[in-house]
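Only one chain is shown below, in structure tokens, and it's the form predicted alone.
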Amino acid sequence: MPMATAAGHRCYELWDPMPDEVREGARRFAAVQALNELVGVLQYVEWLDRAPSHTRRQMLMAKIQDEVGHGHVVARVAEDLGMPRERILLDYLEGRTKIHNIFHYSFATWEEVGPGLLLTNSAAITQFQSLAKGVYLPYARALRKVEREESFHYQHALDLTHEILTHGDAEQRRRVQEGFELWLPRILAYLGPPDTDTLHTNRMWQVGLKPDGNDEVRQAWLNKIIPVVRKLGLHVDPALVRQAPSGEWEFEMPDWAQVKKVIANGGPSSQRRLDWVRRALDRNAPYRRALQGVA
């Protein structure tokens, strides 16, 4: 029998008789999210053999493993509801889903690495915890798993983060406070566009697979996220994000056409993370068909 939630709405496991709706939707957003972890983790892959240290690489190769581990756990989540694995990449080398804004970017510079991934993991975190509140259960134990290691990879950026602020020169420290300006956007982007006043419109709420709408999750990141980077003596640009008398967090609105654009695969590193996932998914095909037995 399906069990009920606090919010009033029924729980199910994937043997449950479910609506249609919650069926697809959870479908849908596990193959998006194991897309997102798949071909997202080419940003850290791209510094492997540039990393400054041995111990860096070491926690960018474990990173990197987590992050592959976390797309085949939601890849399981969407396979058992019926979406093959490899049918996730190949709708989007097909144009069929998209990857998220912040992937269709790289890292131009080491002291980028620390603020982008200290704002990248922080805001999945956030959004993972408000998902995990959600009505397909084998989804929400998945988020839950991924939001445990994802606590690691905040603590890397952080202590990354930490030590080029504290132990570079001016130059490095320059760096870091530009490349902090520069994901900060991308990541308000990231949690989606205003929708307070339509959120009782959205299906996927309504069937509780959306548990919270992206103002709430916006603003539950930016009063986590903002006193981390002001205590690490980053400077937070009031005209980027400011805090209101009411408590509530303001910020300069991203432009919404051209994360649009960025979305549907025309950013800086777009047709690289395609050429990529296409060339490995050839490369492999014959060893895939072998593991299938067909070949």
Second form
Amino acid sequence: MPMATAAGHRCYELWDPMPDEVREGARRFAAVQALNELVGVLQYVEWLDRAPSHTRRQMLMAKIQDEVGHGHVVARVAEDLGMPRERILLDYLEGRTKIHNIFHYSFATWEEVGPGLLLTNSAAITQFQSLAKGVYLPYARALRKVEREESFHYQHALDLTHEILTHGDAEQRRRVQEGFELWLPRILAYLGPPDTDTLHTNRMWQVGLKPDGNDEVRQAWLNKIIPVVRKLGLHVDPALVRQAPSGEWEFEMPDWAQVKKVIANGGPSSQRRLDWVRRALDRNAPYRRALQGVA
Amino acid sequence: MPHIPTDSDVYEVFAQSGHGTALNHVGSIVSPRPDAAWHLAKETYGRRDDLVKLWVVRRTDMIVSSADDRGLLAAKTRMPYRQPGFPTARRRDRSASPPAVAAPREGRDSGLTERRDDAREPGLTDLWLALADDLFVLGNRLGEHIVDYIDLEEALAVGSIGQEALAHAGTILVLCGFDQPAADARFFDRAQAQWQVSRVVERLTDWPSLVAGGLVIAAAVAVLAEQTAEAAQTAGAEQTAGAEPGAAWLPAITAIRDEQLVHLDHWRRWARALAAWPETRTEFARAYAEVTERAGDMFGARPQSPAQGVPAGAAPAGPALAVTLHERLAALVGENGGPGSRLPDGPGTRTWGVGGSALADSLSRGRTVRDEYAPGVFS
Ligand SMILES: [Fe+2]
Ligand SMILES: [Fe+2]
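Complement to the form predicted alone: the form predicted in complex with its partner chain:
So here's everything in the complex, that chain up top.
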């Protein structure tokens, strides 16, 4: 069984009998990811009509469409497990679910978009690579489709950042650097609190839906992204992140109480995201009914 | 066109042979009785390997692509910019090229003073350039609707239609002789007074109007593409010089036509749904009337000045052609099955500087980043 995890878990397909914990866990993972794809994309949408060239606009639009596509494939996984898609956005609006910390912010400048995209995308790729080793196979396959598209987003982010770093003026390049320093701690927090000591008590790890701990994923991500960032010409301040002689990455620990506050819709753009989704759903309700009613 | 096959006793067989892999199509069987199909398939395709899953589906329950759908399915050629290799190559090429030289922002916002050439008869290229403006604005509006969440599948479809509208706008400029910096300057640096969009554009706001606007613009582009393809075929290979529609236009123009016909079908389905549904009927009827009554100017472009990329010698399209195109448009739009169209009886002309706040906002937003950078930085 090529998909068996290292722990030798059994894997499951949609109609297989499976423990309730696996079914509910997979449904929750897929629904949470769907929500985050669908709401997380809004911070890029805000910049679509400011994208400064025809080609850039095409690439950004393709990326935005892909993110909604990711929301769609994982929402389908959740739907098959009994979570209607309408509930995914509704639960968010009614406060039953929350989006990740990184999606409670907006980009203040175009220069911030590149590094923000680059860090977010690469962290998401690392995380999906881990989750794709999980025991619920329809979700694992959905993640592999997502990963393929993320590699375009990643290259796009590199190109966008590189464009400004090579051709922008000193002030513009400085803002890219600031953007990197602003987003790095947010992504470190996004990957979750340290759990090396507690992972084995995590039920999702035990049933095989969460194959790696937060610390493992965070280290894997830093291993990959920091050399890339340096090669682009950005300065990596050791106060933010540094490599110990052991090879392990050290970083300034996020203020978890503060992160929790942000996630509880206490971030600078939390209300804006909620408002956007609420307005879109209200405005389009009759058209959605028309589409379904006539079909 | 995708079709539904007719051989009702044929079943397609799908099997999964390893955990985690996707299902594969392995072949088909004939079974006169539906309840025997799965067992017959097992004996045919499951004799040797351990299978994890075996699925059987009746052929007549499928919708399958036809040979002529290949063009529509060729995502890599239609949307090259979304392959990971595309931004990678851009980055590599731009590292190799010397940094952009700061030059005076010549051409930016110079639209008001630019010379126009209203005395000339408009040619096919003038009509195309005007439609490219419409497509550019439409594509951007549709991009915003990807996250409008009418439905997820619909969001994805709108995303593709929007991207194709942008791509077609770009292709048209290439056909008309623009290189990439010139195309960007045209889309981003031109003042509204230099735009010649259809009056439909000012109505591209709410969803029903976008459906109606998408429908008439797709129909207009398909009609003009058909006309251009005919002209290009008769012109033959010897008349392909400059930006004049000739044989060199054919592949791109045919692809644009085929894709726009798919868009047209999409908007027609929406128009039917909105017109039939009690809750949206009145709103859509009003939007549809307002959009179609503005759509008489689809082929009413005025001549663009040579500075805008049109060769001075472009063959005039002439008023007779506008009448023909308008009639074809009326026929195509009239078939949509929605509420009464108010498309005027004859063709109208376009005016410079329309598009209302829809275009004005889009232009000013499009400049916010661009204007802060030296010319040539963005490509
Ligand atoms: Fe995504
Ligand atoms: Fe992404």
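Residue numbers count along the first chain shown, from 1. Whichever C-alpha set is largest while still superposing within 1.5 Å between the two forms counts as the rigid core. Predicted model only: the values in this text are computed from it and were never measured.
Trainee: So, superposing on the core, is the move of W15 at the CA at least 2 angstroms between the two forms?
Mentor: Result for W15: no, shift under 2 Å.
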